[in-house]
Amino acid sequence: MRELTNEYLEEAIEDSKPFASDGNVNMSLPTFDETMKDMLGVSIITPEKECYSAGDHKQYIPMQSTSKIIGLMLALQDFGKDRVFQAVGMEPMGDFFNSISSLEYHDTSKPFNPMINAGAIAVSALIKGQSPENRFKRYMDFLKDITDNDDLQISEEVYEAEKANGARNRALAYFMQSTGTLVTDVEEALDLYFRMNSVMMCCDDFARVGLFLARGGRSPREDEPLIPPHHLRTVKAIMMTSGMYNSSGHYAVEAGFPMKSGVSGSIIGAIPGRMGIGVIGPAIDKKGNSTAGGALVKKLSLDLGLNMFGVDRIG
């Protein structure tokens, strides 16, 4: 087993970078272009607040679907598990993250889980607030508490692009309205969803979200729980089964800890009691996961012994 050091992480970055050639940069995101294809960065933060980083760890990218973790936690806080999972399921699915057919052709009118786009839109509709601006402020306040970073900001450029390119997400939302799954104002739910996707973070911020999950939902500022343990268990279980889109089973086997990816190339990982991991690698595969970032987290799991399903020695 390898020792966690900055030098080890630099070595792991170099070993994983070639896998970027298997993916493509999501050009629908503003400022994203081919010059970012070989970018790869990682930060790991331990419960003792030791931070190890390597590669392009200071590069800021939009949260995209990693925001779904935060939205789910807020909805669970606001309405509880029973109400949230009336609106969205908790099962993995084999279709793509932005699939419409999964809503229409299966024996259910609700999205399979909160980690796909339709599920996240349904969850966004459950976050309390008197206006979209108020709901988004609650989201940002919670995110800033989790990351201990008051400087986090939304990218207006990304937000405008999300709205301009949001036809498929609107189709998902209005279909859910037609079946009675989405009972609040559709455009307000979509607006919050677009805003959450557009918050800019770097590897340190992503790793702090992972550490928050790994430390039992405790605030890094006051060391007090911000979310009850039963809600935290729900979030981590959904991340394990569905957080890497329809490659989640592969990553459960090959990495073996809760993760969530985004089409910006972001990955959040949480190893309970041990560390939070934040990765950026903008080259993604057809399923929406970072190719170099995915190779990196699998290498980290193997080298550092992070797989939660490892055989325990008894006696």
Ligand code: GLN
The other form holds:
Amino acid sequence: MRELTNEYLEEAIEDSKPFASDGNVNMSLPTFDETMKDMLGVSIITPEKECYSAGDHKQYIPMQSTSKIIGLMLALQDFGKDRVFQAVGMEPMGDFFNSISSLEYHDTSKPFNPMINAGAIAVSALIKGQSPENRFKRYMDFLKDITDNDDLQISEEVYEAEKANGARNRALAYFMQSTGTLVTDVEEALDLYFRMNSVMMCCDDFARVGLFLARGGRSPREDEPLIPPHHLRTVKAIMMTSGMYNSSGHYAVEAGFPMKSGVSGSIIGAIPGRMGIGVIGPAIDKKGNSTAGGALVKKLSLDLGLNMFGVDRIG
Ligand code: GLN
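Let me have the form predicted in complex with the ligand next, following on from the form predicted alone.
Time for the whole complex; same chain goes first.
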């Protein structure tokens, strides 16, 4: 077993970087280009608030699908588990995260799970607030509390691009309206989804979200629970089974802790009681997961003994 230090993390970054060549940078994101391909950063924060980091950990990137776990926490808080899972399933899906056909052939009343696009759009329709602005403000306030970072903000450029390139997500949302899954205003649900995807964060922020999940939903500011632990168990279970899209089984076997990725190359990991992990590595594979980031979390799991199902390197 290795000791968690900044030096160890630098070494883990160097070992994992070559895997970036297996992926490609998502060029549909504004400011993303080939020069970002070899970027890789990590932060790990423990319950004692020790923070370890290495590589490009100060780089800000859009949350993209890592926002799906924040939306799910808020919807669970607002409506409870029964109502949320009337609108969305809790089963893993073997198709791509933006699959259209899976909505129709499986169960037309709800998408497979909250970690795919259709599921997250259905969940964003459940976030309470008097207006779209108010719903997004609740999302931002919650995120700022969790990350203890009042400077977090949306990238207007990314938000505009999400809207301009949102045809596929609109198709998913309008299909769900046609089947009665989405009963609120479709464009409002989509707008909130697009905004949530566009918030900029760095490794420390991603790691703090992981830590929030890992230590029972306690606010880093007040040290009071912001959300009941039973909702966090639900979120972590869904992350474990579906957080890495249709590679979730692979990551459950090879890393063995709840994670959520985004197509910006972001990964949030939560190791209950032990640490939150934030990774950025913009080169992603066809399924939408960071290639170098994925290699890194598997290495961390092995070296630091993070697999919740048991570790095989002792002493
Ligand atoms: N903005 C992307 C989309 O809505 C996010 C998807 C992702 O990170 N997998 O398709």
